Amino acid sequence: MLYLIGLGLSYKSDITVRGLEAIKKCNRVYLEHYTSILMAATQEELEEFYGKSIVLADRELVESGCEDILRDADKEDVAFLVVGDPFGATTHTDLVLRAKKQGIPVDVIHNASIMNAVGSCGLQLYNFGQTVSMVFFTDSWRPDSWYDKIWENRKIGLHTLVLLDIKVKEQSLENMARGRLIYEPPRYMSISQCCEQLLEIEENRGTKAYTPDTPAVAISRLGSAQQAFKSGTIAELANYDSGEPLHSLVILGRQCHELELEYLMEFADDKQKLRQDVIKDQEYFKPAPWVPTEEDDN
């Protein structure tokens, strides 16, 4: 059996009882280690808590060497641990498909993830549209495919969850070209860097999917004892010190309910300014009034 087990957001004890029971009977345990991190637990603490050794699974192992993970999983129990929920990343779907093609039984044990815990900021989950990922820009690579998804969400009034990039066990271009297995220190995108990149692409595109005055809410260390929220415009949050990782950002849609706004105001430096910013933003994508045509008259 291959078990895909969600670990939750932060603590070693966030795992479900069923997930813990499954780990304890597994012969091998892998921890996916590139889409997110467990903020309040080290590998050693997890191993002590589970009573099992853990193999850290980087992107290369999961995407290219997954046969090692699936080896003998038709004869013994293997656990693949994922911070958050197992299906928070598409690579995990691929792992399940590969297992099924090999006739390996799969059991998925779910847990909390940023995709549902984001509701802690006060925005209602059914008012969210497409989720996008913001990667670190480089001098030669500044992707903006996510921009159109934000524009689509905003046009129909929905909020956009922006997941911020993390870099774990990444090589520099020079080391990669020279074949040197030297890895860069881990990097985690901050709220300010995300907002700066948002503003840069909007300036380049110029179609106003959002503006510097568009309201947003910064989410930091969600699920931990140090979780924090900050409401403001994208321009204001570009100067916000969000502290230690991990971080996410939500760009508001124009259909911001009064209860949502009331909740967000608790995280604003200037509550009345936030209210006015939201009202102004709601007008921007407001549908044009219906005007009857000759066809309607007929």
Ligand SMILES: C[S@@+](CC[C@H](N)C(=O)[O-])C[C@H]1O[C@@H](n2cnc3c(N)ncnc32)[C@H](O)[C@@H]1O
The other form holds:
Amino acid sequence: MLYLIGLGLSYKSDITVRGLEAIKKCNRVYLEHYTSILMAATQEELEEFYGKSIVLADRELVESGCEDILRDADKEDVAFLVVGDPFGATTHTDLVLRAKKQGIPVDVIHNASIMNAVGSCGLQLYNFGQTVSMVFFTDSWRPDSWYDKIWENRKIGLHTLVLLDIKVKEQSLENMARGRLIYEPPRYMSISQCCEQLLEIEENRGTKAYTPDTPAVAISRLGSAQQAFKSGTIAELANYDSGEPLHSLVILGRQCHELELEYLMEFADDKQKLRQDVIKDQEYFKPAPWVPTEEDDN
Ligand SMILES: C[S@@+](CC[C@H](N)C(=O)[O-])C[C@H]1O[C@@H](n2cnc3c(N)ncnc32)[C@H](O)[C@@H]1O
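Switch over from the form predicted alone to the form predicted together with the named molecule, please.
Okay, now the whole complex, with that chain kicking things off.
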């Protein structure tokens, strides 16, 4: 059996009872180590807690070398651990499909994910649209396909969850070109860098999917003892020191419910200014009034 097991958001003890029981009977245990990190536990602490040694699975192992992970999984139990929920990242459906093609039975043991725990910022999960990922810009690579998705969400009033890039084990371009297996120190995008990139692309595109005055909420280290929220405009959050990773950002949709706003005001430096910013943003993005056609009249 291949077990895909969600570890939850932060602590070693966030694993479910069923997840822990499954790990205990596995011959091999892999910990996916490139889409997220467990903030409050080291590899050694997890190994002690599970009573098993763990292989860290980087992107290369999961995406190109997944035969190693699937080896003998039709005869013995193998665990693939994912921080959050196994399906909270887009990449792991591929591993499941490959396992199924090889006749390997798969059991998924779910857990809390940023995709649902984000509700603790006060915005209703039912009012979220497409999630987008913000990658680190380089001098020559500044991808902005996420911009259209934010625009689509905002047009129909929905909030946008922005996930921020992390680079846990990456080679520099030079080391990659020279085939040198030397890895850069881990990097985690901050809220301010994300907001700066948002503002840069808005300035280039100029179609006002959002503006520097659009309200947003920064969510840091969710589920850990150091979790923090900060609401403000995108321009204000571009100057916010968000501290240690992990971070996510939510850009407000233009239909912000009064209860959502009341919750967000708790996280604002200037509560009344946030209220005014939300009202101004909603006015700006109000849809054109509906005018009945002759058909509607009949
Ligand atoms: C590719 S997603 C993987 C999500 C994970 N599998 C899950 O279900 O939560 C990783 C990104 O989600 C966001 N994220 C994950 N956990 C977080 C947390 N506890 N607090 C804030 N953001 C988080 C960060 O932007 C991080 O770079």
